[in-house]
Amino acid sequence: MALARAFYKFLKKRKSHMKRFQLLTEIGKKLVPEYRYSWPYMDWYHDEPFNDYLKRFDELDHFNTDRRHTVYQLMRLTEAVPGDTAECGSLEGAGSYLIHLMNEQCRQHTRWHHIFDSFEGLSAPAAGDGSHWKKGDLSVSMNEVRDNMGAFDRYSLYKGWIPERFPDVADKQFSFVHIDVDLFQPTFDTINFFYPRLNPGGIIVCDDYGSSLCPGATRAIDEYLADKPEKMLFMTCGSGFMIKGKETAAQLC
């Protein structure tokens, strides 16, 4: 801890910010020569409706920021679109928090969202989805969720394994859903339910698509949507997404 305190000294002490950032690049490069270090732009970093969710859920300072900036900024595109929002793997709730807190930004305000967990972890992990997770792994209680939703009232949550639960929204229709699930099975349950209830112009996120932790989400969602005019967009910061009605064209490398 005293000699991080004395390098953020050392910063300081540095002209600017750019001189700063080339500072650190030069000894993460040491550290971590095949990591590509990108430029800073760092505007976003000023959203202060933005940074006050963040500090809602304690992630101001989390590795994972941009990815929730992206839903946030994704969920502006859905502004027109008919249809509910849900999200299917909530951990604490913090991207429900913020899709319900959109819904109402963009004057949503007569869209339900519906939050799919099964409470008590992911399940067991069959052989493609590699070694990193176990089963009951992100367990996170219904309880938590719902005191983390706030003083929001236009939300049910469905507690079950996916897709047990899913038959309860069988009549509606979305114009976003995130996907945050882990494992294969699951995914391409998700997935495989959704899409077609996905109005034109809708959106879906896959949380863990092209995460190294995640193959067998990753997966899922291309064997899904292998015929489909659309192809999951993989993101630099993590994660994924796809627009109902857009084609894609498939990876050209």
Ligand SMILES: C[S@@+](CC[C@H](N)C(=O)[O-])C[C@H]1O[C@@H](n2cnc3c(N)ncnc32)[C@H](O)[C@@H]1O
Contents of the next structure:
Amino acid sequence: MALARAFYKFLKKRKSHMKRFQLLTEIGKKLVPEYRYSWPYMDWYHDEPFNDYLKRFDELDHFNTDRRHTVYQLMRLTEAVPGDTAECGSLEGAGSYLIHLMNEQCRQHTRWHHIFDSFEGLSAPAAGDGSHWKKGDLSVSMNEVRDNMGAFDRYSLYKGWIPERFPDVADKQFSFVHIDVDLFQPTFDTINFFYPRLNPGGIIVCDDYGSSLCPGATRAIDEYLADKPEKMLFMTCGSGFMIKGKETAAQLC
Ligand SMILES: C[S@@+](CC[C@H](N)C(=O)[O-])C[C@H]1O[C@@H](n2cnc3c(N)ncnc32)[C@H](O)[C@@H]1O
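For comparison with the form predicted on its own, would you give the structure of this protein in the form predicted in complex with the ligand?
Let's see the whole complex now, leading with the same chain.
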């Protein structure tokens, strides 16, 4: 109790936001030394329409907010690109909701959004997928996703193990594809199917790219793009993206 009172007194002295932030980083460096803080003075924290979207999925304080915001901004880049959108691996539909929301506002408002998922969670990880995941993790039912898509009506749900249902959209062209299936094989099958169908200027985001929890997903993307002019760019929030037709320089090392 005395310790708590002393700590509270200590905090009260640090009235300014900056001083509290410094304190947070000092404590954090002791607890998780490798963690890198970034400045909290971001205009996008106060983007109310975006925050309303996050609140809809109870994600306002979630670790994914910057990744969601990146998808939102990258979709703006595809404004003039013709073609449908797709998400492979939807979980409860938060990513697909955002993509559909952007499609509604887009000049290309004839876009249709395609959602692929087993709706039974992850397939079986292979040796190169690390030890974090197991078959059946992250399972959400198709009905829950449909409920979460609310009043939106320009989308289709495809239940099945990737790539079983891809032939359903074999004749489509795409402007934006969100790959989020965590493991090597479905990530490879997804980029293998969508890359040739992505229009110039179209974007593929791989949510798991560069995550140490998903080594197979990173390897799948790198292997597929090895002989292509485009490479995946790492985003500091985790995940990566490539733009069709934009040749990409090699990494420094
Ligand atoms: C990380 S979650 C997706 C998160 C979601 N994109 C978001 O933005 O919130 C992974 C999803 O991939 C699906 N999934 C994993 N492996 C799959 C496979 N081989 N075939 C179909 N779906 C798969 C899971 O059912 C799960 O819904």
